[in-house]
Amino acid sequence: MEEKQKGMWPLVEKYYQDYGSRARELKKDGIKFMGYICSFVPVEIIRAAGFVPFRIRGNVHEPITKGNTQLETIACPFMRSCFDLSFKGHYDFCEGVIIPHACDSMTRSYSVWKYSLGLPYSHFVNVPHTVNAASLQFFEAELNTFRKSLGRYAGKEINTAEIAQAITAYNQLRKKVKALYELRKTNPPLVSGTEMAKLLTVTAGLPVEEANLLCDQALDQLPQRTAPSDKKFPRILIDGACIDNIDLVQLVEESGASVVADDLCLGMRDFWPTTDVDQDPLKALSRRYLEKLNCPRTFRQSPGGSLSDDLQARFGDMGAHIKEFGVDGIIIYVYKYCDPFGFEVSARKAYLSSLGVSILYLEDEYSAGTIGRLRTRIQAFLEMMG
């Protein structure tokens, strides 16, 4: 399709392959950013301190090895790639890290990143497993004590109109995301699961106003293709923990098939969620990044208490996607030592079974030399469907 080579997609690429080079360029203007690992953390409240929320990410083409010395490798491939970067020196520009508390490999690192790194600033954020009256009501004092903290280090007090403005910003990006995935309800879809994974990576590493800019480029252009195919081909959602690099999705289409959904970190999961304007803005945000986000390590059960019920309540908005775009088959794509994921496998494929779509489990380490080794099981999954 001529239209990748045109408009914004050029500098999505650039961003991309760079990840990182637009946060230097800005910092040379006095522009200060905050690094930030998982979906858990409010990008809000950095925002209203001042800050540029930075999602540090990992980098499957790039062997871990300062990172090794300091973290032991039964830790979570993707976290020690994260951390070995930042070892590294790559997100130097960032002025701290915020780390949540989403997986033990998160957890138990933290006071690694905390006094390997030597960053002015580092905080981790308590968020429970729990959802329930009691468990939100812990969530926003948590919330409020990192805004205090962040504040403290900003050397201003965050208010709450802040937050609000702030608020609005993320809420727009998501809503303007959600726009693009409609596009990808077409047959055969109008934007590629390549291209959708390479802009959702890159706005992460933007100020949140450049990244409405881009998503809004890349709604006045895409309408306008022309389908590049009339072939169909099997609709695939890839169901994951944070996979940040195109490499599996990529993969998945030059097999034959065509990525139209996602469970993932840097998708769906993240980018569906809004949070509500008509509240208080610290019990908005609670409710929705430990109510919303539906991820493994947030325990959910339903009122009623059946399998049938709490499969319902854990995995629901996956199946209300599946139907939604039309997907013909599932990828479950789990990170070694992945323990939140790889716990609820069984769990996950039991559910979805009922659906009556097609399922295709990898388990793999984070790397591009292991990810290539999954053609042929991807290729045969896809020719299974027929």
Contents of the next structure:
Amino acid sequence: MEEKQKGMWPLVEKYYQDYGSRARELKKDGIKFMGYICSFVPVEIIRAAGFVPFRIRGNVHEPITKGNTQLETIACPFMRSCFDLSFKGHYDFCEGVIIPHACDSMTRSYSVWKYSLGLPYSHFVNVPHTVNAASLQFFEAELNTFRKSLGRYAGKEINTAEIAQAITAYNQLRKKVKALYELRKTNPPLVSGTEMAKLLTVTAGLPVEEANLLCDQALDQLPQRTAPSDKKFPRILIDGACIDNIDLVQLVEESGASVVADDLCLGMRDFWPTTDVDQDPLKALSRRYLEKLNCPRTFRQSPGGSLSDDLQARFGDMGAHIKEFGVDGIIIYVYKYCDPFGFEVSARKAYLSSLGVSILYLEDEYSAGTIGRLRTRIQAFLEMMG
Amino acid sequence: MSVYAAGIDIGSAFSKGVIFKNKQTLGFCCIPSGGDYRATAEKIKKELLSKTGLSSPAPIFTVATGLGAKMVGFADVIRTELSCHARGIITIFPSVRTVVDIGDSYSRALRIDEHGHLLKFLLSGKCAGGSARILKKIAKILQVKLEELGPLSLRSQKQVDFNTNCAVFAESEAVSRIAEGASKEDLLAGIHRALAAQVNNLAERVGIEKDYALVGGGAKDEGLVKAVELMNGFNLVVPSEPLLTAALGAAILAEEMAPA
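Go ahead and give the structure of the form predicted together with the partner chain, now that the form predicted on its own is out.
Time for the whole complex; same chain goes first.
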């Protein structure tokens, strides 16, 4: 009975602790994996080509060693950790690696990935930095180039129906994740931020069908939970880039808060926008990734002329989530040398202050050791809110 | 009968304690933290008890704070040093709105309201850069006592340019300046100015609102206080026992939290 109550969590734990273990199992059955980094790679096209898209993850507990022989420490520590693990062979079940034109650290290191790893396939997806008719047209053509390139490698032509099918599967996953987030709206939430972070990290390394299944099981099981206690903790939203380790979320929750929402790549940023199904799949994908995926790497021009119009255009979605999830405080968490987020910190602070929520800004490296040192700041932030 | 309230602040260099009852400080102590924080906390407790003049152990409600707060085995509540500093300083100087604590491992800038509630805070980086650690290192290099640093610095005729923010690299920069013939006085004045810039950088980022107080070990160094004052163009306030602010704040919180 107890095992049944645990449901899929032991499996999530296993996949989280040994990320890539399921891929290694499936590879034995002839299933092919294609590595990628960042939310800007259209996984639907990889899937349509017959590969399982595998999101390359870093590890805050593993010191970056070999990776530093190819990348200097001015490069983003998250990306360096991802590269370090790849270079050490942790993800050698992947046949290739796909890097998007997301931030400078990724763009400038593409050749390092390509030549150091020496994988059979690699591709650079040129994502424009602005959103307008011309850039959307360009991006659609670029996605077509990617489709052809990957098709050549796969030895097949990737047809529209296959892309449409993959779009449906990933839209389902995103809708399920959204339904799981509903369970975080209660006070206290039915699912902890730590559990969600684990689950979402794990889904990025699985075939979409298996990810969908895990979410289905979570959706079956979680609503039957009774809240662990009546105790209500401050409700926190974490805002930042890609957090693919639970350590920060866990530290915040251990300090006496509930992480109920986020603005993160392995979170609401990526799982909220779905792809439209009523138009040409490549056009729809270009819109999803360029127009809907809201990351500071994409420059958004303000429709109005004032600063508040500008902030609303850039961060309005986060503002809506703050209301929807009853958020009391925001932790802005930025990796050292992260240009896209780093430049935006003051704008984000200005927008969030105008909403009247408490803000804590943390700059960090990508390592468990430095996360621990943030404890005092997080505790003081919670004391300040309390 | 109300209980005694104690605030224990275990820092990386010194551990401090204040015992409190009916809003009055009955006694305090400050000892080096050493390598066993549990034992240090017990030692402070014993010393504080002796200051109450009680012959037998009395019930004490304790709030622990600081880096080693978790090691205070008898603590009833733990609060961060930021909240404790805020409460401590407002009790000593009700007019203070900006505080920088220049500690051994960090410097911390705080903005507080008239009730001593924390509005904003910022800690220096993850390393000891910007903390008072550099002063200990320099004292060692110059073979002078910590309390001599301030008076020497104030006698400087021509401070040297000192650029390094890192406490470790600062040591080699100091040695280079000595090799170039800089006097102790001028070298110290240069270091104080460099550290003052870091202290002020933190304060500017939380927003300076008068009165502006310096606390912590660094505030005992009048050369550093003067350097921060010169940078701002106005006088700062410094408590007579700047190391004790967080312990005092913890004791005040303890008295408020203690069951009646």
